[in-house]
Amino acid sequence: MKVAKVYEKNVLKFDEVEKPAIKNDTDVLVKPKFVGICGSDSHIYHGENPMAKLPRILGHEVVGVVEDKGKAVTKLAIGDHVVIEPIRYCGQCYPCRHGQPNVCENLLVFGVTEDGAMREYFTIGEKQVLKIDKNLPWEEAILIEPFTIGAQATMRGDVGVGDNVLIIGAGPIGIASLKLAKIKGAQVMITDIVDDKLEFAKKQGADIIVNSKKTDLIEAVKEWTKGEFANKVIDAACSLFTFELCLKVVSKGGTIVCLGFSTEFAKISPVSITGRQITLIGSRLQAHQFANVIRLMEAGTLRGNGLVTHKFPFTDLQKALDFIDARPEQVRKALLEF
C-alpha cells in the first residue's frame, strides 16, 4: 500500500509499505475514504510545526470505513463509517483528571507526534474510533474534526447567549468558531483581509463582516459594541500581530481565546489585562468535543455549506500542497480522496 511521508522540510515521498494487520485486541484497522489537508498539515511539511518531529505521515482529519477489528472491540462491526479522534492521553496525569486530556503530559496526536492518516490503511485503538451515521456524507462528516476545534475554543471562551464575539481570521477554524459561537446564542463579528473569505462567513451566519485592510477594526467593534467592545475575542489567525490586537478590542471583564503556537514573543503589558480584568485563554486541539459535534452534524443543524472547496486524489498530494501554498485565497478546505 502506499504511505505519504514528510522526511524533511518541504520533503515528502510515496512509500510502498505492508498493509498492516490487527496486532492488539483492542486494535481497528480502518480504510480512509478522504483526509483533510489542515493548515497545521502545511506547516509540518514545511518545518513549521514546534510540535511535530520528521519523519512524519501526516493527516489527522480523516473519515473512512472499518475494515478489521480486534476481539475485544465490541462497540464498532466491520463496515461502519467512522471518524478519528486524533488524541492519545494517560488519564492519568494532573490535565487528564482535570478534564483537559489534550494538553495530557504524555499526549500523542495522531498525524503530528505520530503517524497519522495519509496512507491507504492504518490501524489505531478503539477508543480514538467514533462511528458516524452512514447517511451522514462524507464530505460533510470530514468536517467533524475541524468544527471540534471551534467547539472547544467556543467552550474554553464561555461563549453564549447575548455575547458580542469577535473572530479574527476566516479561514476554516474560524468559520468552525462563528457556526459553533451562533448554535450557541451570541452575536458574531468577523474580520478577514479577503473579501471571499468574509462573505462566505456572512452566508454561514456572521452578523457583521469587517475587512481590517480596508476598515479601522478597532473603531468597527467600538461602534458595533456601542463603545463596549467585544465580551470575547478568538484569534483563529494566530499570528503575533493578531494576538496583540486582541487586547485592543476585547471589552472590561472579556475574554480571549488564543489559538496560535507562534514562538515569538508579544508586547503586552500586565496593566493590559489586569486593568480591565480580562481573562486570557489558550485552547488547543478539543477534549470531549466530538459526541456533540458528531451529534449536530447527524441532526443537520451543523453543515459545511460550501466549506470544502478543493478535492485532491491521494497520490497528489504534493500538487494539493503546492496549490494550497500558491493560491490560499482560494482554498477554504482541500481533501485527499481515497
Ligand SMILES: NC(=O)c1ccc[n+]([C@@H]2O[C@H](COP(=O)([O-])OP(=O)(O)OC[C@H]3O[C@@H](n4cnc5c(N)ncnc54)[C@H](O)[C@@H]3O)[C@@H](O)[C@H]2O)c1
The other form holds:
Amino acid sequence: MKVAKVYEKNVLKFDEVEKPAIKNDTDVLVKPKFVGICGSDSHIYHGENPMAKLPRILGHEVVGVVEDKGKAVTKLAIGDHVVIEPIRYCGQCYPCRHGQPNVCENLLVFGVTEDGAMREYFTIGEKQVLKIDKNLPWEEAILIEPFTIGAQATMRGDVGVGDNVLIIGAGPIGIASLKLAKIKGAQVMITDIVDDKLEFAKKQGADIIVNSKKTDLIEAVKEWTKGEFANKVIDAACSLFTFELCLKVVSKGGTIVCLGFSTEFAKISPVSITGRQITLIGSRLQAHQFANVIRLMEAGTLRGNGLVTHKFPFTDLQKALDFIDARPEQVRKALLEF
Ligand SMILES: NC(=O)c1ccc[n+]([C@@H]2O[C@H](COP(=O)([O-])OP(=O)(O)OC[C@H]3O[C@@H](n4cnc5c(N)ncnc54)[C@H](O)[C@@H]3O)[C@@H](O)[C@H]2O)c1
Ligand SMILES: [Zn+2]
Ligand SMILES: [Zn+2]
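With the form predicted alone in hand, show me what the form predicted in complex with the ligand looks like.
Full complex below, order starting with the chain above.
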C-alpha cells in the first residue's frame, strides 16, 4: 500500500509498504475515505511547525471505514463509517485531571507528533475512533475535526446568547468558530482582508462582515456594539498584528480567545488587561468536542455548505500542497480522496 511521508523540509515522498495488521486487541484498522489538508499540514511540510518532528506521515482530519478490528473492540463493527479524534493523552497529569487532555503533559497528536492518515490503511486505538451515521455525506463528515476547533474556541470564550462576538479571520477556523458561535446564540461580526472569504462568511450566517483593508475595524466594532466593543474576540488570523488588535476591540470584562502558534513576541501592556479586567485565554485543538459536533452534523444543524472547495486524489498530494501555496485565496478546504 502507499504511504505519503514528509522526510525533511519541503521533501514529500510516496513509499510502498505492507498493509498494517492489528497488533493490540483494542486496535482498529481504518481505510481512509477523505483526509482534509489543514494549514498545519502545510506548515509541517515547510518545516515550520515546532511541535512536529520529521519524517512524518501527515493527516489529522480523517474519515474512513473500519476494515478490521481487534478482539477487545466492542463499540465498532467492520464497515462502520468513522472519524478520528487526533489526540492521545495519559489521563494522569494535571491538565488531564482537570478536563484539559488536549494539553496533556504526554500529548500525542495524530498526523502531527505521531504518524497520521495520509496512507491507504492505518491502525489506531479504539478510543480515537468515533462512529458516524452512514447517511452523513463524507464531504460533510470530513469537517467534523475543523468544526471541533471552533467548538473549543467558542467554549473557551464562553460564547453565548446576547454576546457580540468578533471573529478575526474567515479561513476554515474562523468559519468554524462563526458557525458554532451562531449555534450558541451570539451576534457575530467577522473580519478578513479578502472579500471572497467575507462573502462566504456572510452566507454562513455572519451578521456583519468587515474588510479591514477598506474599513476601520475599530470604528466598525465600536459602532456595531454602540460603544461597548466586542464581548468575545476570537483571533483566527493569528498574526502578531491581530493578537495585539484583540485588545483594541474587546469590551470591558470581555474575553479574547487566542488560537495562534507564533513564537514571536507581541507588545501588550499589563494595564490593557487589568484595567478592563480582560480574560485572555488560549484554545488548543479540542477536548470533549467530538461527540457534540458529530451530533450537530448528524442533525443537520451544522453543515459545511461549500467550505470544501477542492478535491485531489491521494496520490496528487504534492500537487495539492503546491496549489494551496500558490492560490491560498481560492482554497477554503482541500481534501485528499482515497
Ligand atoms: N489553536 C488551535 O487549535 C488551532 C487549530 C487550527 C488552526 N489554528 C490556527 O488558526 C489560524 C487559522 O487557521 P485557518 O486554517 O483558518 O487559516 P487560513 O490561513 O485559511 O485563514 C486565515 C484567514 O485570516 C485572514 N487574515 C489574515 N490577516 C488578517 C487580518 N489582519 N485581519 C483579518 N483577517 C486576516 C486571511 O485572509 C485568512 O482568510 C492559523 O494560524 C492556524 O495555525 C489553531
Ligand atoms: Zn486541521
Ligand atoms: Zn495527561
